[in-house]
Structure formats: C-alpha cells, structure tokens
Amino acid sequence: MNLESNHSAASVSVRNLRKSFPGSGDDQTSRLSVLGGIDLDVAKGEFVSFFGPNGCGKTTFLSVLSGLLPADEGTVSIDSAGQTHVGVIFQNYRESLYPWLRNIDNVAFPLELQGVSRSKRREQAQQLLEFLGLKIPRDGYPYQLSGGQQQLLSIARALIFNAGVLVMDEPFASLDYSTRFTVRDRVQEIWTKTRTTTLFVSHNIEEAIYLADRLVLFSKKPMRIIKEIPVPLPRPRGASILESEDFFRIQVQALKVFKEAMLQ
C-alpha cells in the first residue's frame, strides 16, 4: 500500500465555531457556552497539537470538527483533491475496538462498511500494517495485545480508508508512562510516512510540543484560542531534543502564556 503517493492529506479551515449545551438547574432556557468563536487554519500534512485546561471544550471542538456533533454557529471546511474522510482516535481505545473481530479485521472494518470484499480488505489491511511497520499478530484478538498495540491498531484502522484528517483526542491518556514514550515515537514515524493532517489533543505540554509543527493554546470556557506557537524543531525527533535549548524555550513560552491566561 503506497500511502506516500496515494494518500491525499487535507487542509482544514474553521471559522467562528460556536457550540453550547443546555445549562443545569431549573432554568431550562440557560445555555453553557463551550466553544466561544474559534478561527483556525491547518495546512495539508500539518501536525497541530492542542493544549488547554481540563474541561475547557477540547473534546467538543474535535467532535464538532469531525462531524460527530453539530455546531451552533460557524463553519468547518475540509479541502482535499478528492473525497475526504476524517479518522478519529478516541482516548478509550479499548472500547473502540471490536473484541469479537480478529486484529486484521478490526483494521479492515471501515472497508467492510464500504462494501469491499473480505479477501480484498484483509489484503489492504495487511499491506497497511506492513507499510506502517506495525508487528501486530493479524489473527489474534485485541484483548491479547498490550495497551500500546491496541492504540496503534486503532490508528491503523483510522488510516485504512486514506483519511485526509486524523483527529486524536488524548490518545495516550490510558497508557502507562513508559508505553507513552514508545507509542508517541511510533505516531511520529507513522505521520512521517503518511503526512496525514493531524489534530492532536494532549494534557501533557511536553508531549504536545514534541509531536507538533504548531502548538495551539486554548482558554477556559467558553473556549477560544489564546496563542499559536510554531514548533520549528528538526525531525525526526528523539528523546534528546527534550533537553535542547530550543525545546525548553518553546515550553517556557507556552507555559507562561497559559498560566497568564488562567489567571484572567
């Protein structure tokens, strides 16, 4: 599977995106504003990380962007050369995999929904796993895999139908500390091979910077963008870059802006 030549990454344009939910209490007319008017442009093939306080609306933003929730106002435009699919990687990856399906069939499942024959979709799934360098037993089941392997299986499933945009909502949160490092670097390798436009939410500022071309900082609810910080660090990145002056400078800048915004 030659994703390098066939894959079509997409650009993303968000304008004045707003979303609210019914408020609590007796007042049935009250609304809780979650997204307070977001404008964002993401270039084709760009890896953008999002960082913000707990409960600020990051998951809501990704859900609206990927079409899982409707917006109250504003637009999301995804532009590519052909039909664009958005692949979503959830935090609860164990629940998103189908335990009754073999690993290869979990990866191939989106193709089954498209009516691709079993032999053809299994062949494509195997080619994708080989292309991505994922050594996952094709005839095993998800419960037999480690947490890191299960998350990588979810990523492969999202890429099987040539997703133009990959949305990752805190994908490493359920992984243990050491596994996070391993999977983080595998995600970097996969992105380097596919150049899929990637939108990545993390509560770990170090992790967010490590993977990103650009870091976007969010405010408290109603969520707005408070700062966009370029991350012009060389790739591929390894653990040593975390000790570099350039990485430290970006991290200090981001934390300074974030802390000032939280005091407002």
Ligand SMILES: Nc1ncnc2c1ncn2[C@@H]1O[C@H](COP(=O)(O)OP(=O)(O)OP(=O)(O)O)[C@@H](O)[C@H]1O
Second form
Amino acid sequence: MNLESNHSAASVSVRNLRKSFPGSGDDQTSRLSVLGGIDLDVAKGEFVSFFGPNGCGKTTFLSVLSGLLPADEGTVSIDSAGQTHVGVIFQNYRESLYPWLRNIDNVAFPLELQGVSRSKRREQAQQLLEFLGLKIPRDGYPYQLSGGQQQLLSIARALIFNAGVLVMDEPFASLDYSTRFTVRDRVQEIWTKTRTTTLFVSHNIEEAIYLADRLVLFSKKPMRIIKEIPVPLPRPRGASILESEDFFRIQVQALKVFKEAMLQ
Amino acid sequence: MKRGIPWGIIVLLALWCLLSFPKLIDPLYLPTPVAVLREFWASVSSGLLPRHAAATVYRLVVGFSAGALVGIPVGLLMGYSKRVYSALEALIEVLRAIPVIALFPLFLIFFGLGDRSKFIVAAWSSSLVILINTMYGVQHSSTVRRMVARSLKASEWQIFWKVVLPDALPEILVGLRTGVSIALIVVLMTEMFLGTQKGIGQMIYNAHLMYDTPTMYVGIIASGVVGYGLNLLLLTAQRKVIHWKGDFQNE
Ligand SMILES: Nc1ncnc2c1ncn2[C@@H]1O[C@H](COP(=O)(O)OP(=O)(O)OP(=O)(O)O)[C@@H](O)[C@H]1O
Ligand SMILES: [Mg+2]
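Structure of the form predicted in complex with the ligand, given the form predicted on its own:
Let us now look at the entire complex, which starts with that chain.
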C-alpha cells in the first residue's frame, strides 16, 4: 500500500457506453434504455463530480464502471501502473459496513478476503486510519458510530483495497445537514492526501462543485453527457470559497446549462 | 437490565392462595401452594423429579440439536440458491402442513417405543421452523452488503460465509428459540402417550391417572421451568452472538 502518492491511482476511459434494462410495460420486447452512449475520460488523481436529474442512470453508470453490472455496448478501461480495482462507496451507510465486525476489521475486510493474517491486516488498517487522521475507536462496532463516521470508514475500506478509482454514489445523502459539511471536508482532505481518482455523484450542485476538479452534467435517461465544466478553484477549499465570485459563476453556468437541457 | 415488579406472577400466586386455602375450588383440582411445594421437595429429595427432568431435557437436547443440524444447512441452501429453493419449496410446505401428531404412529412403527422415536419427533418439528427462519434470514440479508463484498472481489464462497451467514444469524437464532419451544411441547406429548418410564410428560400424565394432583402441578411447573431455562439460555447466547445489532442497549 503506497499511501503517500497517487502511484496506484488510475485513469478512466469510457467509450460509447450503453446499457438498457428489460422494459416494464406490457410489451415484453421493449427495453428501457438507461445509458445512451457515454464518452468520458478521467485523468489519474482527478476528482470528477456528476450531477443529473433523478433516475437518469447515475447509479447504473457507476455500477457498470465498477464492474457490478455488465454493459450492453461500449468499453470501460481503467489504466494504472498498479491497481485497477474500483472502490465503491454506497449511499446507504447503514448497510455498507458489516455490523458484526469491529470498526478496525471493517476497514481491514478487503485484506481478510485476500487472506492477510489478522494481526497484519489490523496493523495496516490502523496505519491507514492514522494516516487519514480518522479518529474512530478501533475496537468498537459500527452501530456506535455516527453516519458520517460510518461513511468515512467505508472510504477507508475502499482505500485499503488499493482502489485505483473511488466511486461514490451520493455518499452524503443519508447524512444530516451539519454532518454533511464535516464529512465533505474530510473527503477533500482524504483525497488531497491520497490523490485517488474519484468519481462522485451528488444531488447537491454546491457540494458537487466544491469538491470537484471538473463537473459533469448528465441528461435525463437515456443518459448522456450534456456538458463538462472545469472547476479551476484553488485548493484546499474551505467554506469561504462558496462565497467567491468564481464559485458563483461556475454554479450559475452549470444550473443554466442544466435547466436548458431539462426543458428540451 | 433493570427489572420492574413482576405483577403478573404475584397476582397469579395471590389468586391461587385465595382460591385454594378457603377450598373455594375442590383441593382435588387445585391443591394449595403449600401442598404443591411439599410435594415438590419430596420429589426432589427422592430424586424422582431430577430423573424425570433429566430424561426430558436429554430427549429435548438430542432431538433439537438434530433438528438444528438439518434445519440450518438446508435453510441456508434454500435461502441462497434459487435452484435449491424451487426444488424443495413445495415439499417443505407440504411437510409443514402436516401436524406432527399425525406422524406419531408412523414414527412408532419405524423407530419403536424407545427414545429414538422421541428424538425423531422433536427433531422433525424443530427442524422445520429452524429451516424456515434460516431461509428467511438469508433471503432478507442485505443486498448492499453483498454488493460491497462483490465490489471488493470476494469469491462466491467468501460472500456466503463472511457476509450472508452472519447477516442471517439473528433470524437463525429466532428460529432456534422457536424450535426449542416446539421441541419441548412435542417431547412432553410423546412422553405422555408413547410408553416410557421417565420424563416430565410421563410424570404429569401418570399423576393425572392417579388423581395425584399435587404431583401433576409439580410436573407442570417443572416443564415450565425447563422451557424457561432453555429459552433463557438461548436468549443469552443471542445477546452474546448478535450484540453488534446494538438493539439490546435500552431493553
Ligand atoms: N436492475 C434494474 N432493472 C430495471 N430497471 C432498472 C434497474 N436499475 C435501474 N433501473 C432503472 O434505470 C433508471 C436509472 O436508474 P438509476 O438508479 O441508475 O438512476 P439514478 O440516476 O441513480 O437515480 P437517483 O437519482 O434516484 O439515484 C431508472 O428508471 C430505474 O428504474
Ligand atoms: Mg442513484
């Protein structure tokens, strides 16, 4: 595990990705087309936010990216010198940890799957938590943690897996309002430390811009990319950046493009 | 865990005293608590009650364990594999619909009057509820947790052992607790009607034939104590094993 740099970070390249599901209507042959041909390139260590309307296919897209669903057409390639693993962070933090495992063993779970001995994997998990600056009682159990801590724990778990890409599907959506802000900043910190390529879905445009190097706007399904907007704001970013003119300009531009596309 | 005052038991005892001491109910039907207590000590010191209780617990433990050993694995398989489920579902439903009493004579023919048929009856009835609960637990285990494991490149085998099984554990334990109660009922019934010299069921039934009501009550209470003890044992195990659910905190 090389934490200090982004050696294991991967670049992602998506070409003409299409996916449909069996239609639900009476017509057995009709299919619901969800991904309507997506082309996207993400550089090593880049943080990309996705923003799109409800039910447009974001989760489907991330599932195909992370290999949990097969694509109908098109390719996803993940290139890195080291790992091509994709670490998935699910929205539902309550169900994404293993409640019967101690916190430390949740982080170490990927190593357990790889057959690393208990003392070794706990040591590695402990090192990772310290490196990330996560103060979570190692011998406690997930039910004792706040939602935000649980989500951070699943991020740590994905990092120990040596994920070249982190995929986060509305990771903050189940958190309460004030926790969102702290967890958002912890995610920024973790990303700054590890420089892991991150794809982040959010329903909150402000949050999406705040964290991103680039914002990608999606259309209604069949989902396509409407526009990609770079976010060249300085880092590290704090709450004050939300009031900056540049931030405001990007947000206005994004919402304008988004509304126009929705009206079509 | 804080306990309140067990009003129910106090009221029941008071009612018993109230009805039995002034002989409002014929002592032949309802002896006084004192008479029952005296009989209780007598049967304990003569070693009769311990011997009966030991026989019942032994049958119960053997039958129930056998039931769990069949019910849990089959339930796990049915819950996990759609193919096994569709192969066995109808059969299990049919077997479940047959009241176990209807099978007593059949088991007698096959296994005789001895302990073996009692084991089988207890195993039979407890295995079915354990199986159903286990299957339910697996079927309702979290898909997100499985997806997480899949995304971490867990093998199918690892997903089963490290994710699905622990996820189903709470339901399995519910099944075990229900199973042990059912097994106790069935064991007592077999002891009453399938000739034997020992067992709480036999003690109760025999006392009934002789109109020895104090002994009958001793047997009834003893069976309650056995059931309560076993349930407590499993409840403790449940708290130990699934403490991580965190929902015993405020009980
Ligand atoms: N397994 C499936 N079978 C059939 N249809 C599906 C399946 N998964 C998703 N869909 C449909 O595909 C569409 C896109 O779903 P998806 O969950 O990817 O959207 P989303 O953008 O993540 O939505 P949300 O904003 O609510 O999270 C929806 O209409 C959904 O009903
Ligand atoms: Mg979604």
